[in-house]
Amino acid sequence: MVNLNEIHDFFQNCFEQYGESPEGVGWNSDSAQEIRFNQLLKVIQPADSFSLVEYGCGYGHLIDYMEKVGYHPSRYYGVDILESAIQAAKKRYGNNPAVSFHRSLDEIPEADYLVASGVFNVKLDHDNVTWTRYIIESLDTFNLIAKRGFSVNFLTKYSDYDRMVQRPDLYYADPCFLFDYCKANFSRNVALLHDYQIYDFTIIVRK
């Protein structure tokens, strides 16, 4: 069984050390974070009105990025495991009536889309079988919440071997396995994006 308290403590330490920055939510740079945002948002038809859940929202930087690139959700729900990140996000965006932040998906109604960036990368001491089961259960939940589609990114098992052995606390996912699971269980319209320079991939499920 996955111990989310350990995951919480890992990200809490990052946030305490680096604050409202990519490093504070587990990324190594602004550019890497925004490359991933760009891929995740491909699930959305931006010309239409839409509601969005961001699972693993951190301090809410995706809101700024969407504004910059022309995505304007009618309703945004941010969900994060860290109370400190939620409080920081509320300070930044609390005056926007279309935005709210939450600690659990249980607090969120159905939405058009859900995106999740980096939430499955850090497994710590969990074995791969247990962590993969946790991912599948999470994807099943995402599918129930998102009426029009969802997108998720992962570190790839096609990363350089020497990099992977140096970080046994990270989870390097099998893109083919996850693509097949999503295709078989969620939708005929599934995309696997594995061509954007960094060592991860994005799964997009459109309904």
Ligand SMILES: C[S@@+](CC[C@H](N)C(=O)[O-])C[C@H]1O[C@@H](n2cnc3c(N)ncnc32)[C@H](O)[C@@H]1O
Second form
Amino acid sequence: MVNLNEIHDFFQNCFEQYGESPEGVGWNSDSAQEIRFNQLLKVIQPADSFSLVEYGCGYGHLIDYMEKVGYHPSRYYGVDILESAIQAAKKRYGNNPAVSFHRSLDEIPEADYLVASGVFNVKLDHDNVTWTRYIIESLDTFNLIAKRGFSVNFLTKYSDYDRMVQRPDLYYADPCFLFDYCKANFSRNVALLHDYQIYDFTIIVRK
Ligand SMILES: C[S@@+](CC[C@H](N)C(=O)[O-])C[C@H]1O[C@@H](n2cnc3c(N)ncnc32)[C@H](O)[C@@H]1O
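Could I see the form predicted in complex with the ligand next, after the form predicted on its own?
Everything in the complex follows now, all chains and molecules, and the chain you saw is the first one.
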């Protein structure tokens, strides 16, 4: 079973050290954070009104990014296990009545879309089988919550071998396995985006 307390403590340390910044939620750089957002938002049909769940929202930087690139959800629900990130996000965006932040998916209703960025990258000392099972269970839940579609990113197993062996705490996912799982279980319309330079891929499930 996954020990979410350990995962919580990892992100808590990042946030205490670097605060409201890409590094504070475990990213190396600003540009990688926004490159990932750009891919994830492709699940959305922005011409229509839509509600959005961001699972693993950190301090909520996706809200600023969506504003910058012209996505305007009618309702945004941010979810994160980290109370300090939730509190920071509430301070930044809490005066917007269309935005709310939560500690668990149990607290929110169904929504049109769900996106999740960087939630499954850090596995710490969990073994690959346990972590893969955790991902699959999470995808099953995303599928129940998101009526129109969801998108999730992962580090890729097609990363440089010498880098991967130096980071046994990270999970390098198999894009073909996850694509196949989504296609077989969730929708006929699944996209695998693995063409955006960083060692990462995005799966988009459209209902
Ligand atoms: C790499 S950070 C990315 C934050 C944000 N998506 C961004 O790109 O700025 C991953 C976030 O997922 C959160 N997280 C990890 N596991 C989670 C879980 N099981 N449920 C909710 N949040 C989780 C962490 O606390 C952290 O804030």
